[in-house]
Every structure is written in C-alpha cells, then in structure tokens.
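Encoded as structure tokens, the following chain is the form predicted alone, with no partner shown.
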Amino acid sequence: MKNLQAITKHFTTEGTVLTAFPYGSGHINDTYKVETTEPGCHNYILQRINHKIFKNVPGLMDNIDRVTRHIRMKLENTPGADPDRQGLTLIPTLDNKSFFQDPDGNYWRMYIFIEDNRSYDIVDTPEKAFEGGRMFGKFQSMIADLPGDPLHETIPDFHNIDIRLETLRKTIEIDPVGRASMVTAEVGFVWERAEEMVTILHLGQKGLIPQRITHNDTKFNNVLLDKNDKGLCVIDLDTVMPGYVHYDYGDSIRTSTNTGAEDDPDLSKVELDIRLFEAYTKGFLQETRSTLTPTELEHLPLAGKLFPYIIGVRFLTDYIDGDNYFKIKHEHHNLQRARAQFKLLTSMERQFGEMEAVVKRYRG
C-alpha cells in the first residue's frame, strides 16, 4: 500500500489516498483500484504495464495518448455525451508525460476510475451483445480519422496466424518441459484447420482488404456497461494498432458468443449462441457497414472461427513452453483453456451456414 501511494504521487490526481488494492481480472498487466477520500474526486485506476510483453512502452502509451485524446474530442462536441465516462482518460504524470517510470524500471500509467461500471465474462442476453457490437464499432468509427503518423505496432505480428503456428511449431520441437506428448490431439486440431485461417491474412498481404485502426484485443470484458447495461466505453488499449476488422470482430464473437468461461472445464457448456452472434453483428454492422468493403464483409463469419482457434494456439503454444505468457491459476490452466477455445470453433463449424446468413442479413 505504502509503495502504491508513492507511485501516485507522481501523477496529476485530486484528493487525498485512501487505499490501493488489486482489480480486475486482466492476464497481462498488474492493475489497481485507488480510492480518494474527498467527495466529488476522482478515484483512479493505477496499473503497472508488463513491459516483459511490451517491449516499446512509450511507443504503446504514445499510442493510447493519442487515441484517447481523439475521442475524448470527439465525445466533448458531442451534445450529452459525458467524456469522463464515455472513453478512458489518462491522468499525466507531473512532468507531464503518459507514464512514469520507477527507479526499478517499472512503468505505471493511470485513468480515470469509471464509476458504476459493469463488466461480463460471459454474455447472457441478445441486448448486452449487441452493446458490444455496437461499443466496438462505434470505437472503429471514431479512430477512423485519427491525424498522423501511423500507431506503433506494440505487439509485432500480434494477430499473424502464420507466426503463431511457426512458434507452435517450433515449441513442439523443443518442447522445454516435456509436455508436447500430453496434447498431440489438440496439436493434431490445429493443423487439420492451419490452411483455412490464413486465409485473412493472406488477403491483407495482398492488398485484398485494407489495414485499419483495430483494438485487436475484443474480448467482452473489455467493454464496460453502465448499470443499465447500455454501453460507456472500451477499455484495455494496450494492443490498439494497425490491423485488420476481422480481428476486431472475430475476437468479438470469441468472447461475447460463448455460452461458457473462457477456461471453461466443462466443455459441455461451451458452444456458440447464434442469438448472441446475431444481435453482436447487427451491432456491430450498424456502425461500421458503410465503411467496410464488399470483402472484408464476406469473410467475417471466418473470422469469428479464426479467433478461438488462434487464441486456442496461443494459450496451446504458452502451455508446451511451460507457461510464461498468460497467468495461469493452476498447472493444466493453458491446456484447459485451449480445449476449451477448440470446443467453440467445433460449435461455430456446425453453424457456419446460419453465422454467414447473419452476415447478410446486416451488412446492408
């Protein structure tokens, strides 16, 4: 707590410290609730970035700098919208900077605390997936004349399936902890499918579909609802680079489709819920369709199977590695997560046909 408190003195807050204590349920980053103690101040979000996974820690804050700035622009001409709740505000440091860093290396940013905020896991109705459709593409749209010099890239080659499936590859043959014949069935799932995911990057490779702004981590949880459950804000900006729509949309559907936990260890409660993927689209298609080309519409259906099964070989490949990616909770937690990530791409096959007559039905 006393460390805590020292770290926020360096930053531009009102009010007075009260407390500090863990929050949220991020993989990544080491977050904190930090509370003040005077009425009508701000509480705030303290969070230590994991610069072990971002390497070029200016370049990620210059990068939400920016589009936080943008769009809090945006929201300040737009009549009743409230910027303070309707996008992330990061506070400066006192020298006026994005970020601080301690004399242990350590890099600390933070926001604004959204008050009355909810976040899900898990999606249970048509009408909160459709706020996350809405959310996200309404996040595309406002960043979609962002000024300047292109965002730096702060993870290289985040989303390309085609490294991905070279690092799983690679892993298997070192296999560092001798786990790699533990799950030659989940290895066996992922290369009977390699040839149909890259088929979206392929095309991007070709010029075939435009490169965007993309938030390129669409998990749900990182849309926060008001008690309403209407949407406020995205949040976890950390990946907002060049990318493609599809990794936007496709993670979307990953998280705000599946009728189980991420980890889920019951794979019987893991399938894809066609209501929730259609209410997602049509949210999602009402703010972007008149900006997408004819071909980065039909091929979002596959993207919605390219997500589970890349995120599925990323936590495959941490898991042969010995884990030193993703926070795990116990020792199978990896490969839990993977099966499970498999189990919903197998759900999505089986409906394919429906997820690609979604698509028509809202694209306009």
Ligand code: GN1
Second form
Amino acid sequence: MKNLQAITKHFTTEGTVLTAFPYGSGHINDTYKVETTEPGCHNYILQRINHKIFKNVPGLMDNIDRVTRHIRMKLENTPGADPDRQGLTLIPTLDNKSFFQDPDGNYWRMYIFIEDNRSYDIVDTPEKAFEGGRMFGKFQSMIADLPGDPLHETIPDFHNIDIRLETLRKTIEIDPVGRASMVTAEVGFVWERAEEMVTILHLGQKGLIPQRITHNDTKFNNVLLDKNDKGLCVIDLDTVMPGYVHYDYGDSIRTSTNTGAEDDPDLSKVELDIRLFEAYTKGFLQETRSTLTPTELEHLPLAGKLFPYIIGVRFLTDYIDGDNYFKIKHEHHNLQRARAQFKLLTSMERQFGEMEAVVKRYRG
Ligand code: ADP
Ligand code: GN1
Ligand code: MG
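I would like to compare: after the form predicted alone, may I see the structure of the form predicted in complex with this ligand?
Below, the chain from earlier opens the complete complex, with every other chain and molecule after it.
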C-alpha cells in the first residue's frame, strides 16, 4: 500500500490518496483501485503493465495515448456524450508522460476510474450480450479513421494460429515440466481441427480479407456496462493493433455466449447459448455491417469457433510449458481452462448450422 501510494505521487492526480487495493480479474496486468478522500475528486485505476509479455511498453502506451485521444475527440463532438465515462482517460505523469517507470524497471499507468460500472465474467441475458456487441462494434468503427502511422504491434503474431500451433508443437517436444503425456487427448483434439482453424488467417495473408484496427482482447469483461446494464466503455487497450474483424467478433462470442465460466471445472455447465449468440451478433453487426465485406461476413460463424480453439491452444501450451504466461489460481488451472474452452468449441460445432443462420439473418 505504501509503495503504491508512492507510485501515485508521480502522476498528476487530484485529491488525497486514501487507499489502493488489488482490483478486477484480469490475467495479465496488476490492477489496483486508488480511492481519494475528497468527494469531488476522481478515483483512479493504477496498473503495473506486464512487461514480460508486452516487450515494448513505450510503443504500447503510444498506441493507447493515440486511441484514447481519438475516442475522446469523437465523444466531445457527440451531443450528450460523457468523455470521462465513455472513454478511458490516461492521467499524465508529473513530467507529462503517459507512464512512469520505477527504479526496479516496472512500468505504471493511471486512468480515471469509471464509477458505477458493471463488468461481467459470465453473461446471463440477451440484453447484456447485445450491449457488448454494440459496444465492441462501435469501438471498431470509432477507431477506423485513426490518423497517422499504423499502430505498434504490441504482441507480434498475437492471434496467428499457425504460430500458436507451432509453439504448441515445440513445447510438447521440449516438455519442460513433464506434463505432455498427461494431455494427449487435448492435443489430439487440437490437431484434428487445425486445418479448418487456419482458414481466416490464410484468407488474410492472401489479402482476401482486409486488415483493420482491432481491439484483439474483446473478452466480455473488457467492456464496462452502466448500472442499468447499458454499454458504457471499452477498456483494456493493450492489444489494440492491426487485425481482422474476426478477432474481435470471435473473442467476444467466446466470452459472451458461454453459459459456464471460462475455466469451469463442471463441463456440463459449458455450452453455447444460441440466444446470447444472436443478441451479441445483432449488436455487433448493427454497428459494423455497412463496412464489412461479403468475405468477412461469411466467415463470422467460423470466427466464433476459432476463439475457444485459439485461446484453448494457448492455455494448453502454457500448461505444458509450466504456467509462465497466464496468472493461475491453482496447479492445474490452465488445463482446466483449456478443457472448458474445448468443451465450448464442441458445443459450437453441434450448433454451427444455427450460428450460420443467425449471422445470415443480421448481415443484411
Ligand atoms: P487486464 O489486462 O489484466 O485484464 P484490465 O485493463 O482489463 O486488465 O483491468 C482489469 C479490471 O480493472 C477490468 O476488468 C475492470 O474491472 C477494471 N478496470 C480497468 N480499467 C478501469 C477503469 N478505467 N474504470 C473502472 N474499472 C476499470
Ligand atoms: C488475457 O488481459 P485479459 O485477462 O483481459 C489475454 C487474452 C486471453 C484472456 C483469456 C494480452 O486477457 O488474450 O483471451 O486472457 N490477454 C493477453 O482470459 O494475452
Ligand atoms: Mg481485461
């Protein structure tokens, strides 16, 4: 707490810091809520950026600075909008930088804390799923005209499934902690589907679908809803960079349509709820439909299947590797996560015809 308080002193915050405590359920950064005493002053989010994973933090912060300013400019020109709540606001350091580096080499940033928000790890109503779809769709259209150079690629080849599969293969070969023989069923599940799952990447590589600016981490808890469960703000901008529309649509389908938890130990709870799929798709396409090409639209249902697959592959790889990437809460957590993702994919495979029919209905 004392340390955290010392870190906040490097930023141009208003008010007196009362407390700072761990906050949220992200798997990557260390996030704290900072509360101030004065009623009129903002509270803040303080984050230690995971620089083992994000190797170019100045580049990443340059992306976030540009994207948040662009969105603020749009909100300021929208009658009735509230730029401090509908967009993330970075708090500059005393020397007017977007991040502070401490003597140990850790990188820190601060945002205004968006009050009265709701964030959900599991979505339970079509209304919430619709709001998530609308918000991520709108986010993509708001940043489509970002001026200037292309954004930095904060994690190179982040959703490149060819490379993710190659990393899995190599990790099995090295088998650093002797776990490979325990997961042969899961590994077999992965190879059986590999050919289908490279489709979107290969269409992109051939130039048959366009590169856009995408969020790339559209987990449902990365959109904040307000106290009436209406869309408020898209957060977690570390991976905003060039990508395909399928990456944003797919990762949020993975997290907004699952009736169980991302890491549910009870696989019978993990199913795709087609009503949630329909609502999310309706919201997302309402905001993006007019800009998407026929080939992009045609491959949206496959994007739904791609994300439990690709994230499942990453959880499985991390398990075999000895848990070096995702934060874990117990010994076999990454395996439990991978199994839940593969169960979700199986449920999607069973309902794929219905998923295609839904996309057809809303693509116009
Ligand atoms: P991670 O990359 O580790 O997921 P996030 O940026 O998503 O980190 O932050 C973790 C959690 O902190 C979010 O899920 C959300 O609950 C909360 N959070 C992040 N930024 C804000 C903000 N500006 N206002 C309110 N809550 C926030
Ligand atoms: C991580 O940062 P967070 O917790 O929102 C990960 C995503 C995964 C997700 C799985 C930079 O997201 O790619 O889909 O965990 N982010 C990064 O829950 O690797
Ligand atoms: Mg997050």
